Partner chain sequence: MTQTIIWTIAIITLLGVLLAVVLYLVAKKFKVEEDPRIEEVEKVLPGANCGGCGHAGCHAFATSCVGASSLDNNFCPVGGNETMKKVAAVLGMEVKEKAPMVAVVRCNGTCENRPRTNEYGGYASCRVKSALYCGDTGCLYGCLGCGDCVAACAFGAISMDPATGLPVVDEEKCTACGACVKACPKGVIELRNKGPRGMRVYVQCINKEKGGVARKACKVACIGCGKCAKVCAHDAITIANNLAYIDFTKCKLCRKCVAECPTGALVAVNFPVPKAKPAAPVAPAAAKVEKPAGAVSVKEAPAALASEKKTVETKEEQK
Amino acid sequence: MKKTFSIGGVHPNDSKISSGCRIEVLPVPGTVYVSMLQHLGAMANPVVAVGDKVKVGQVIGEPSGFISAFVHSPVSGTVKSIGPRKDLAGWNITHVEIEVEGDEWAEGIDLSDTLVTEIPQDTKAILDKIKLNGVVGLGGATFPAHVKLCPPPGKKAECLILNGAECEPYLTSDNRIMIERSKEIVVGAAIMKYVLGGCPAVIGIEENKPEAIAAMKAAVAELQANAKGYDGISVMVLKKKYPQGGEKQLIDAVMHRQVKSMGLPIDVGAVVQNVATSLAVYEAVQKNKPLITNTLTVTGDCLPMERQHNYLFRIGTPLSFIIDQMGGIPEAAVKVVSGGPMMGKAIVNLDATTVKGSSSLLFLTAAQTVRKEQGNCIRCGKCAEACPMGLEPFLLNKLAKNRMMDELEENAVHDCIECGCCLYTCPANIPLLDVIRIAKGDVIKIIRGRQAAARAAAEAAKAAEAAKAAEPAKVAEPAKK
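Would you be able to provide this chain's structure on its own in the form predicted on its own?
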């Protein structure tokens, strides 16, 4: 029986229209704009100046905190400007503008197609390469990969899970890399498995990707037969169910373990990485190639088959350039989404550029985007049945509208993964996700503020105690006669 998670979930039409489209290399644009914030955590600091000449793969941004990542130039050319530019959501973020001149790569990067299967036997050297090459999670959160591969003291990885579910409708880029780059993904898995102490590695793939399943199984079998360090890697076929690719849902499906509220995967012995991240790890460790490319799906029901694509793009490529390459915006499209229809975000600025985690350009029609008339909640409970986190969206919606912040926290609104299952199932067309998402952000701010205050109080108490201990001991005065 195919595995799946045990709580909630829905079954939208997968609409994998572009699954048969091989990966095409997108031409390099004349100018790129590289964001200094394309990872979870602190923004990178630019380390180049206007007028500098840069090569492909050269560092142009350094991390500014523990949770941060290096940023590299995806092209060779001249730095034209450094400053704020609007991203996909319309926020002003520091970008480095580079005018392309040729395609000269930095020294030390292996551009050959030769597969390197020997796993380096030096954990620190591996982690350094992953960090220095700016590898981040490519499943959506873009969490710096080297941090996730270093479990905190007292925690141990019992299973490495590679997420090949790609459960969002329409998206097919992960499917294509599993078909076309299967061996590199398996090598990446073996490298991460070694770093984590040799725990088993499971590659989870939904059943609607038969070519990818066959390719990954064949790659695992071949490498296990012909190279060292590949034992303990397996492919698990998962039931098609959304959101199968959610980190906590995938752990439930593979390990039958539940991550508690506010908990982390490592709390139950799991480390989850996307298959695209595994490919990036391979390129960083075995080829010394920074994360400057990724694969992106261009799709939508309003696009004919000849205009469906899976592109290998360089980060910093303007979305308008990609749209020009695929023949322009189709007449029937009224909205362009970055990501899938369930969790993706509408793009407010087509002059924005791709980042490391860009996964798709999805074109939607008016019929697909129109909001149906909202009715009254009939307490049917469908939203609660569908919630993969076991929450009660109808209750959270009511609490949020009444700004009952303590009650929202008590009912774990912060555990919402914003998957959209509640909105998808609501017969009254109540915009549950919109309301809950805002409330979740407000509650998380309150929690973080409380945690920061507690840390400050603890530090102040510690400093006072240290100051008291440093005071010279007072000599007792002689008793008066």
Given for the second form:
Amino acid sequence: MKKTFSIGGVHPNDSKISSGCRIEVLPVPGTVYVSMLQHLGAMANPVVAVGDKVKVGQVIGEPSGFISAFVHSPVSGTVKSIGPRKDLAGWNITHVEIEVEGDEWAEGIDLSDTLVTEIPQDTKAILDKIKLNGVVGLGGATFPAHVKLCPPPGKKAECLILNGAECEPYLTSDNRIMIERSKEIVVGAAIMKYVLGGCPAVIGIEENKPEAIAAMKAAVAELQANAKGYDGISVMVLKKKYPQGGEKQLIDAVMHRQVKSMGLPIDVGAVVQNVATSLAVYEAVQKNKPLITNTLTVTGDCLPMERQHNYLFRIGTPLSFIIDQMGGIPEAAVKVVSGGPMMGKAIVNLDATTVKGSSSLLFLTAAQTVRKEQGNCIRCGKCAEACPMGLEPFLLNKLAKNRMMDELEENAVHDCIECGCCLYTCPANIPLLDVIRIAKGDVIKIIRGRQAAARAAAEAAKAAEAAKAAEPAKVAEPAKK
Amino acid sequence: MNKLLISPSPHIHTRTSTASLMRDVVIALLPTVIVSILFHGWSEIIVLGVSILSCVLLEYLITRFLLKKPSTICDWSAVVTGVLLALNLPATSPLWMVIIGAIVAIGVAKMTFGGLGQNLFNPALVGRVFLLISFPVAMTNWAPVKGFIPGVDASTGSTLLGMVKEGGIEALEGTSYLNLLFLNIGGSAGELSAIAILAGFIYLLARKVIRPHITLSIWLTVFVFSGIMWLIDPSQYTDPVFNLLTGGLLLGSVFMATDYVTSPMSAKGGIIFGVGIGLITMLIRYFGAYPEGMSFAILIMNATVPLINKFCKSKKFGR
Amino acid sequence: MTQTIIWTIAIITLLGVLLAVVLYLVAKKFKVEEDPRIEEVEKVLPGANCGGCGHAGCHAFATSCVGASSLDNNFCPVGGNETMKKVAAVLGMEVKEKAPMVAVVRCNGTCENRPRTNEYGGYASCRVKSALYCGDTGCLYGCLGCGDCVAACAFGAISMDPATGLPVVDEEKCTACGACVKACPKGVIELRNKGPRGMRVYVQCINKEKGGVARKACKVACIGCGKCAKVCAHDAITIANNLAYIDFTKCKLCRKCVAECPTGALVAVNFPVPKAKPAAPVAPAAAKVEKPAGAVSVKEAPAALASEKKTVETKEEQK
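Could I see the form predicted in complex with its partner chain next, after the form predicted on its own?
Entire complex below, previous chain first.
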């Protein structure tokens, strides 16, 4: 019996049309626009000036906080401008515009194809390389990778989970890299496993990717036979079910442990990294190559087979350039999505640029994506059945519309992972997630506010006690809940 | 393509819709409908036709002219109510009675609460119970009607449960389980054939329209409860298999207790709901004044659904 | 027979008396002591429970008034000065008069002025839309047109004009409770001085982008050119972030700025018609919007104003 997560989930048609398309290297465009906000956290500060000559792999943005990341130039050329440019949702973000001249790489980057299997033994050096090369989680959240690989004191990683589930329909980039770059991914996994203190590593792959499963198993076996430091790495085949690739769901499927509400994976001893992140870690640590390329799927039911692609692109390539390369937007498409159809973002601005986390350009037709008219809730409970977090979307929807914040919190709206199962499954086409997402934000704000107030109160109490001198301290009771 | 379409995720939707679910229920009811037409003939066709027509028409008129909202007849829910109401009536029902039933079902039980999804009680059952209490004679008139299959015209004047209520368990001499399974002579259209209803049940499960919790828990409760009573005194209490196969139990447990709107949301709630229905049904059958208690049991448990929903929450992840 | 009736009457009477005693005792035991003035204050309040005063409802407001030492921090925007005078009379306190305010829509991005660049297909709510992306026009700051303000208004004072896609404030009904200001995720609506006979001058735009960008997105955008600030003799206009804002406490309604504005983002409303000549370039746009009013005094509805007080969140802040 193949494993999967225990609550809810849906089975949309997986539509992995482009899974057989080999990764092609996308040409470098004439101009790239590198966003300074390609990761979760604080925006990076540009460290180049207009007119500067940059090389491929040169740092052009530095992190501006603990949770932030380095940004590197994906091309060599001249910085044309630094300023606001609209991202794919239409918001202004600082971008560095670089006009491409040649392809000159910065020093110290190993451009050869040789597989380096020997794992360096200096944890600090490895982490520094991951950080300096701007590696972020490529599973969607783009959380800086080095932060996740340093468990907070007192917590120990018991299992490294490599996320190869790729449960979103249509997406095939992870599938392709698992087939074509399997050994590199396994080396990356071994490096991360070493950093985490040698815990076992499990590569979780959904059953609908047999080729990737075979390739990864072969790579693990080969490396285990020929090199040191690869013990304890295994491939686990998972049942096909969305959202298996959700961090909490994957941990549940692989380790049978459930991360508590508002908790982190490390609380149950898990660290989850995407297979693409593992590849980036390999390149960063073994080749000293910064994260300046990623794989992107171009797909959609309205595209003929020969126009389905998996591209290796330079980060900063404008979407419009990719669309030109693949031959324009198909007639039938009404929506272009960056990411999968369940959690991806609809693109409003096709001139926007690709970022580290770009994983696909998905073209959807009107029949697939236009929402049907909303009907009455028939209380079928299908949303609650589908919710992988065990929530009751029908109830949350009602509470959110009446702005009942206490009840929303009681019913754990803040646990929502925005996977979209409820809206996907609702036979009455009620925009459950649209409403719940907003309520979730509000409730999290309330919870954070309360926590901050409690902290402040505790600190004030502490200060007062300190002032009272050596009298036995009475621990300030943090505000309830 | 001129303007990009933007909306929040998810960008795709399952093909299942309210209308497709309701249509599946109608399809699942077809075997039962066909059997009843075969055995009750033209009179059944007329009852069915009038019931469906008046339900759909009423829903249309009320939504259009009273509520001034877009009409909801395209979602098939009125058709389901119409078919279920007809299957709950004797084939001999006078047409005015069918129409009154439809008015109560759609007008009172459904639309006064705000239409589909808002009603507390199952509309078809409210219609049936209203008729049963208002016109007890017409509602229990199981007089023989001419069916399309010669030779097996329904010939008894009473249902088996009615016979037990009046004449005690001895009245059952000579009925076999096989008979009950295939053709349960006497009773309303929906009580005719257990096999036809089971076929519908399997279809609903296969199409994932309903979950089995409610139905199975009703069956199990009825079986266990009547089994205990039967073991205590087989001369006074009917046996479990008989209880499962007679009366409206199958039709009610498969099609009416599982009605989305009036049943609990969670699986756990569904089991409590089912056990309640099973117990109340058997209590009425064994000790009540009516020979059959399924309708009352479902309606009584319908009233507890909000409470069940409040206390039977699904298990949350990581809690 | 007679005896039965007598017994019935006796028992029921006895029961009634008994229950009355129980009720009395319970009421006595659980009586909530409350300052009687709270009830008196509540009586003179409008009772809309709109929350415009910042309290949870009229009762909470009354409690707050009774508990406060002065009425300076408590003001009922719905009842206005008259109600506050009554409250003051009840409590024997002084109250300062406040100038009447009105909600003003600071965006004139009609379908014509601000062409749509994409199509929004999600749930029709401004909050959902603004959380998702920049909106279906080139303007990142203006009205999203989904009507969250309409839903928030407890007095039915805001409606969407289908022709412009913008909300229209009915000045007669608007109580300046501020619910719409809170509901608007873009901060388009501002509470402004109602002005003598409703006459107001304000900037009908809150776009903070550079002039060229703003103008490209919307024909009537404020481009922050500063001409209005130069011409203003009362120091009422400030320019910040490419946007002009008129301080209504300083504005003397001279309307020199209106004539100066090159894009027509600056508007004057409710001024007598013959004298409106300097405002000519604005008139067409404004006139279109005001259509629904058309009463004796020229009512101009949607109004928009730029303010730094209610800063619109920029993209960076949202991230």
